[in-house]
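This document opens with one chain alone, in structure tokens, the form predicted on its own.
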Amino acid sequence: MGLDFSVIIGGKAGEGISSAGLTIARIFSRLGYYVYMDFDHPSLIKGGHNFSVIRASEEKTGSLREGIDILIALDKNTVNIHKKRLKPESTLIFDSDSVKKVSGTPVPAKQIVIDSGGIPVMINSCLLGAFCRTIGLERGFTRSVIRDEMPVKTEKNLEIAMKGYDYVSELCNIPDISEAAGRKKILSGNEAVALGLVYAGLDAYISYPMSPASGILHFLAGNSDSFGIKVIHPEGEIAAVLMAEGFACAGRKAATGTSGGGFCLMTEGLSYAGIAEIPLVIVLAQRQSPGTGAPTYNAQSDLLFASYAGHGEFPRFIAAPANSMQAFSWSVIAMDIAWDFQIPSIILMDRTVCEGIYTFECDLSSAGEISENRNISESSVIHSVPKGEKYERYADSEDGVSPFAPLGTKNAVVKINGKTHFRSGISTGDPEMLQWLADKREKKENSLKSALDKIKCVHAGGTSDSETALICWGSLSMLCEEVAEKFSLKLIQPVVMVPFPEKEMKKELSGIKRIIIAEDNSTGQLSLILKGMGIHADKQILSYKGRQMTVEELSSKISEVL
């Protein structure tokens, strides 16, 4: 088995805790290690317990071991509340400045700062240098990471990082196999989601901010002009989902996001979408609780609530990826789908996905991955009218597609309705015309399903012939498949959650004998919804604490049920 190392560092929120973590899991993926990080923190300005937990292994992965190698603490509760995750041979480095009466390596973080004429913040370099020393790590490669990853005071974080890399010795070695592995890049969950929506062709993004969905609003409002598209954060969550099938009437493709409590605020807009037919996009990222809850951490709750949300009935397309790669490609797809289907598209994230950091593999240049889901319906989006002809918004079509021309289309009269309407777009209550439209968008909703049949929206991993399957969704994928290979179990995940792929599922399903159901959740939604394709899990594994099972913590549960 090859390398698989775990690091924790841990202080008070305001302390670079994060970007700490960050630079970190960079050093080893630029040994050329695959990456995982989580941030863990409270919903809290300043102040707190934060810590950012790094595992890297030469095998892919996206979860959480029980047991860390390096403990590095900025203070003594890092130290208390970690030190039951240390092993015989871990390795404790501390700032002996604000930490007292503890084994491991001493680092005087607080007295080199002063001395050095930094600031308090900077602890952290002075840690991290000593955290390079003590894995093995070549002066000349310490510098060069320090040097990219700080941009800001950068000589000053350079000097008081190799201050704290010459006060502590060599205690392990982790080698770099970046020449055989190649070097890897690491990206979170909201950053990949912002990169897929911009592949896709985003024109601009709408968002009030809201955790964990906030992240996309920063990353793409600091690259605007590099994309070359219009972020915008408006007043509220209503505002925004408007201003987004604003921009889609006018022909602009558009997303928003947020979490619950403001998707709740949305689902106005959601049901204009569905009764207009405007394309829209919604990134719906979960986490803990009903109401404001615990914001910055995690749960799978909301999949029902994203499947029936919105009032009436009309066609819509939910999405669940499980890391950054499937958030990117994912994205892509709900954007496609959402234009070619003039729908609105649901890519349903969890804080673990937000907020987590993924090794990452596309190659953006080419995409070849993503080229073979893309197109999966011909675009109904026309630009021209010829003169003459009589365009209708809602024109009937065997698939239940009408051809869009954008507002400002020439030669169009273009009437975009939210009320029940003709062909033309004006308004009317004829009982046959209500007819009408529903059985539209119902033969939509088939067309959709028709298309989503040429692409796989299920994904299976662990050992293929197995009679057991483990089932789950969204960020639980990477642990169970994990843990599934280790008990040789079958892994099936599906992807799209609405319309859900069930032929595809029970294709998956076929030979299996015992059905065991992972969730981040108390009530078991994806359970139900298999529950009526007469689909029943044997044992349910249900966790609702907020942070994720590790794959020791997940291991035991399946010995339990097993």
Second form
Amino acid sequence: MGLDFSVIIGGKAGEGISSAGLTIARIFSRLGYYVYMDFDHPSLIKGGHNFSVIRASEEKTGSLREGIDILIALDKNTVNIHKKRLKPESTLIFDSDSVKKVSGTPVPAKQIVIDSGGIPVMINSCLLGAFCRTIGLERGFTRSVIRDEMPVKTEKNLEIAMKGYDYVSELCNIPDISEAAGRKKILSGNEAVALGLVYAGLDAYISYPMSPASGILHFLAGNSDSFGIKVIHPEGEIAAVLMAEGFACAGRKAATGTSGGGFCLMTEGLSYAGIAEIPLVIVLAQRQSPGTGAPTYNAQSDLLFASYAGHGEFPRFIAAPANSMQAFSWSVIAMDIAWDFQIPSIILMDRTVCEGIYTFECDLSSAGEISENRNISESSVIHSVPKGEKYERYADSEDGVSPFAPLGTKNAVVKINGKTHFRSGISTGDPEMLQWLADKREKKENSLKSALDKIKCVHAGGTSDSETALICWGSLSMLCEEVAEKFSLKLIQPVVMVPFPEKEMKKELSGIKRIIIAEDNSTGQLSLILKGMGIHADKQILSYKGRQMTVEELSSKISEVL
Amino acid sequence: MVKNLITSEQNTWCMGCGNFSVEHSLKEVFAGMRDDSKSLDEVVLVAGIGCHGKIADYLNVNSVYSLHGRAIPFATGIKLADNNLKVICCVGDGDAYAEGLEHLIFAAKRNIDITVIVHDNRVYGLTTGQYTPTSPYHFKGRSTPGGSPERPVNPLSLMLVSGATYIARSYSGRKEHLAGIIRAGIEHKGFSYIEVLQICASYCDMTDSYEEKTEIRNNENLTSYSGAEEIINIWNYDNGKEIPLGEFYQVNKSAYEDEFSPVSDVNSGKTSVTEFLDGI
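Let's see the other form, the form predicted in complex with the partner chain, since the form predicted on its own is already up.
Now the full complex is given, and it begins with the chain already shown.
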């Protein structure tokens, strides 16, 4: 077994804990390790307790361990909260100007910053420098990482970091395996969703800020010029979803993103997209709720809401990715499906996968292959109508998908309608048409189902011939896969949630005698969906503290139920 | 190609409804655009929900029959997606001044180049007669049989402070004037707000009052904010001897859609993502 190393850096909000954590994640990535990072922060701007946990491993990882190898403390609180996670051989690096009466590796970081004429936030650079020396990194490597990752006031930051570096001595030696393993890239789930949407041809992202989806808005706004897209922050979620639909009516690909509360407001627009057959992508980033809940903490409690949200009956597509790689690929697919079938697509994230930093090893061409597999459906957008020919927005077709001419198409009168309508798009209450329209929507749902039969909608891992399956969804997948391997269980993660890949799921379950279902909610929402298909959980593991379980926590829960 | 501007859909508005006047004014404006060799392919009518919304079914142009109060965000998305489109919103007073108020204010604030025509009959018609934000004080409707306890809002005043760059009022009883105002509103580059006092033949027939009190009184210096304020304040939607109609305000300001670079026309998404990932 190769290296498996965990680091926590903690301090108050406003002390740069997130960027320091990212720098540590980047250091391990550059050295060739797989990395996973979680940034834990309460809903406040200054003060409180923030910490980043970084796990680096030679094996793929997307989960955290209980024990910590190095704890970097900017304040006493960090020591008090996390010291129980230290092992006898662990190291505590701390700012000795803020933390007194503890043993470990003291660094007078505050004084170093003052002496160098730096600003208070540079205390984290000083401790990062000390960290780099502690794990045996070379001076040149340390300088180049700090230079790249802490670009504000680079020279001053470098000076302070290197003073921290020189203050301590080497305690271990993390080998550079990048030559054999390759330098890795890291991306948050939010960044990966954003990149996936752009890859799929996004023209506009319209979103009202709401944790934990705001990261997508910020990332796309910061890169809108290089991506050639429009990024808009409108007056609210209702406006966001309807503006996105306006873009679609004019033939431009748009998406919006929000969390549960904002999604509540969007459901009116969601139903509109259902009847008016408008392609729409919504990123629904789950957090602790109901109500305002715990805005910066995790939950997987909107699965049933997303599945049934809106009034009336209409087809939709929902995928729940587990990490940045799945987030990228399934965002591409979600956009393609929205346009191919003219339906709303929901990318159901959770806080852990949104803000978690994962090693990103995606073969872009293969992500493209799935999406360009026009077996899913022929793209149904048309850009010209022959003169004299009558265009009908809701014309009949075999698969229920009508030819879609964007507003402004030459020779076409495009009538988009949220009321029940004739094929022309003009309103009607005619009983035959009401039924015909509902049947048309069902026909689309059936063609979507057969299209999905052609792609892999369920991820399986662990021990494939085990008689016990551990089923989970979303961000729990990588944690469950690691634990499943440990206990020789089979891991099954349905990625597509609606329409549920029942056949594929049952295929994965053949030979399984015992089912454990793990979810980050208190009612077992996936279990309920599976129950409807005759798939019953023998045991449920439900966690709803807003924090993801560690490997040890889940392992002990599994031992209890096995 | 000669296109019939009215669809064959059977009209279900009440006899004498003010909506006919707006519909035919728009038809005239569209016919005029066609005579000027402007393509009606580029016209998009976005309607809200209420009696007025049926105009989407009756006019034979591109349309989005949207949601109650939500025509404006649809219209905003459409305009941002394709700047060549002429986007006209027909909305109702309940629709735009009650449920859709935030969108109306933000559209004015942004100065997006769309034209909003408010069919203000000062009553909820299709839901059979309840008070709206512009119903007179103590208006007796089905939800307020003892008289509405709320005073009316002056929407023009609200639009002026919100940043609308074209503000005008007309009356469904003066079709020629109305058509002229609509034409001017569409030609104005920026957010055009047109308030149409429209009678509701069934629940709020103000014909006598409007015939007696409406006067055309344009703001002589259209760019004068205080001049606009003065005319707008002559009538507070409740009492008053005179109801001014005309063009009250028009200024030039940069339009919202011009703040954004055009979206890439080629499918550059794949390239830009690959470049981004190479750089990290």
